[in-house]
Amino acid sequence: MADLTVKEFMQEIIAKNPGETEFHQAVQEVAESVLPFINKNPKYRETKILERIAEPERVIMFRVPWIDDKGEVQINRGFRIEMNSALGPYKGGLRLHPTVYLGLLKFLAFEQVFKNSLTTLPMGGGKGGSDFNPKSKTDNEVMKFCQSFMTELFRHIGPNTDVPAGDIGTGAREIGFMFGQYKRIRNEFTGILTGKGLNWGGSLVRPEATGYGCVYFTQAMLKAVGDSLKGKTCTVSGSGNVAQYTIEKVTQLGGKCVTLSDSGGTVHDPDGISEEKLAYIMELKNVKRGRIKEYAEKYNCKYFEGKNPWGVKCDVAFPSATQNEINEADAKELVKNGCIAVGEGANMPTTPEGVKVFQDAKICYGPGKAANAGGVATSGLEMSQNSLRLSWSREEVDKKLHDIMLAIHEQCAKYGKEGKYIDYVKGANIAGFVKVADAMLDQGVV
């Protein structure tokens, strides 16, 4: 059988999935790393494993009607992409955002398969959500939407089938409303969602997990080249959950974070975001749901309207906002300004052109499927605690998270080492692929 080229493979993917640009980007990024490996290992080629991984096992789309506070009927579209269950129940978040459409969720679900594989926990990959926008909605309107959403979704999920979690737009409030509706419909209290409240089945460290995990992974990358985060100036994008806890952990490890951003712009605080300032951000964003500009006004620092943080000089960058937020020009600016490491807290926040800049510069570059796997890893730990009907201490969960991130780094290094340089993109993709592919081979063509 002749070797399969990336071009041939992608032609088929694009033809079968027209218009789904984020999905095409995610599949191509994996194919470029994995296809040379597949061509050297005929068992994966002959059984068309990568083609099967790129095809969802199940795609669920449904309407979500709900009534707003004015008594008007609103209609949104709901989705659940059940991508791959070779390693365990489907696992992945529910995104509530106006940009949500089929192609975006397929990209996220595809990434999730590899990310979950890397955690070493028994989880398949999935993703879901809706084009509903929880911003500017009242608690009552969010509840009405969540109840309607779960009234359809409940029939497709279960603790041994599919266990969704939070994501952009889906926090503790939304998870609570969805869980309440599931319990009402099914008359059972079971671990069908993660990210739950601590007093009704949630896990300690879950809110912190993605940010903490990303910092642990970045620290491991720096350690591999004889360095650390101590004394490093770091830029962070976003100002939500991931960004907040990235800042907290970087500060604990002796680094200094100097930026935050939201859809309005970026703040630059050269003095660093201290514990006290971080507490203000958490209140501003999590409770008041305000804008990051207010931070600049309170602490008398610079605010760059409509700009991202990547022009600010730094040693380490943590893109923690959304996909494709670092383009080629941003990546070049970061490298020119002396950035030595990038840890991706968001999913696919760097464009392919930007990734190439980082790889050519041979800096430590941790792709999202490895660096931000801490969130889903701790979701997996929450699933374990729910199944066992017990709760681990904060220290126990944090240690397990730290160990998982180090194990992910080890797997990436194993498959990505090229002389003294570690290509973490190649390493993460091949390590994630091998585990899923071998499970699929064991289970036959199903």
Second form
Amino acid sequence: MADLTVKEFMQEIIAKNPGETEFHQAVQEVAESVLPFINKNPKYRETKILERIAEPERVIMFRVPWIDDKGEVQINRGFRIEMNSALGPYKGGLRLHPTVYLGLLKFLAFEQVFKNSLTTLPMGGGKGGSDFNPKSKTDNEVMKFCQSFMTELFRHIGPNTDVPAGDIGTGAREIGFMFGQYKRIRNEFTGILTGKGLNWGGSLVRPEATGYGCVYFTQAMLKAVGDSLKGKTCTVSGSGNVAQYTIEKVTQLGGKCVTLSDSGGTVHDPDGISEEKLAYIMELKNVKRGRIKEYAEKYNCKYFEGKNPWGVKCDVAFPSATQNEINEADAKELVKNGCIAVGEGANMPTTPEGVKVFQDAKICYGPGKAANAGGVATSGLEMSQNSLRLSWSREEVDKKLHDIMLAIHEQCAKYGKEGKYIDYVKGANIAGFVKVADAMLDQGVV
Ligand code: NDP
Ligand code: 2IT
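Show the other one: the form predicted together with ligand 2IT, since we just had the form predicted on its own.
What follows is the entire complex, opening with the chain shown before.
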């Protein structure tokens, strides 16, 4: 059989999924890593495993009608992409953001399959959400939306079927409203969502897990080249869940975070974001739901309207906002300014051209599906605790998270080592692929 080229493979993907540009981007990156491996292993080629992984097992799209505080009817579109269940129940977050459409969630669901495989826990991959914009909505409006969303979603999920969680725009408040509605409809208290409140089934360290895990992974990358986070200046984008706990852990490990951002712009605080300043950010973002600009006003530092943080000189960068937030020019700027490591808290935050810049410069580059897997891994730990009807201590969960991040680093190194350099993109893609592919082979053509 002649080798299957990335070009041939992508032509079919693009023809079958027109206009879904983020999905094409995510599939192409995996195909570039995995096709050479598949071509050498005919059992995967003959059984069209990658073609099957790129086709969701099921896509659910639905109307989400609700009534706002003025009494006006609003209509949003809800989605759940049940991508792959070879390794366990579908698992992945729910994104609430006006840019949500089918192609965006398919990219996230596709990435999730490989990420969840890397965690070593029994979880398939999925993603969902809606084009609902929680910003500037009242708590009552958010509750009305969440209840309507769950009124359709409930029939598709379950503790052994599909277990959603948070993502952009879906935090503790939204998970609470959705859980309440599920329980009311089904008359059942079960672990159908993760990221739940700590006193009603949530796991300790789940709120912190994505940020902490990303820092643990970055620390492992630095250790592999004989370095550490101690004394390093770090830039962070975003100011939500992932950004907040990235800052907390970097600071605990002796690094200094100097930026934060939101869709309005970036703040630069050269003195570093201390524990006290972080507490202010958490109140500002999680309770008052304000803008990051207010931080600059309070602490008298610079605010760059409409700008991202990548122009600020740093040793380590933690993109923790959204997809494609680092382009080729940003990546060049980072490398030029001496950046030695990038830990992706966000999903696919670097464009393919940007990734190439990092790879050519041979800096430590940890792609999202490896570096941010601590969030979903701890969701897996929450599912285990729910099944056992037990809750583990903070130290226990944190240790398991730390061990999982080191195990992911090991798997990436195993498949991505090229002499002294570790290509974490190749490593994560192949390691993630092999486990899913082997499970699919065992389970027949389904
Ligand atoms: P949050 O909603 O808590 O925070 C998102 C942050 O990113 C906000 O500061 C937001 O600013 C900013 N942001 C979002 N979209 C844009 C945009 N288009 N342009 C500029 N800034 C933007 O989300 P999370 O912290 O949970 O998620 C951040 C990233 O991490 C996402 O890529 C997510 O998929 C990924 N991730 C999250 C996990 C989790 O457990 N939560 C797990 C693994 C990955 P603003 O408020 O102005 O929109
Ligand atoms: O992108 C992700 O991994 C998440 N948003 C977390 C998913 C989860 O099920 O915890």
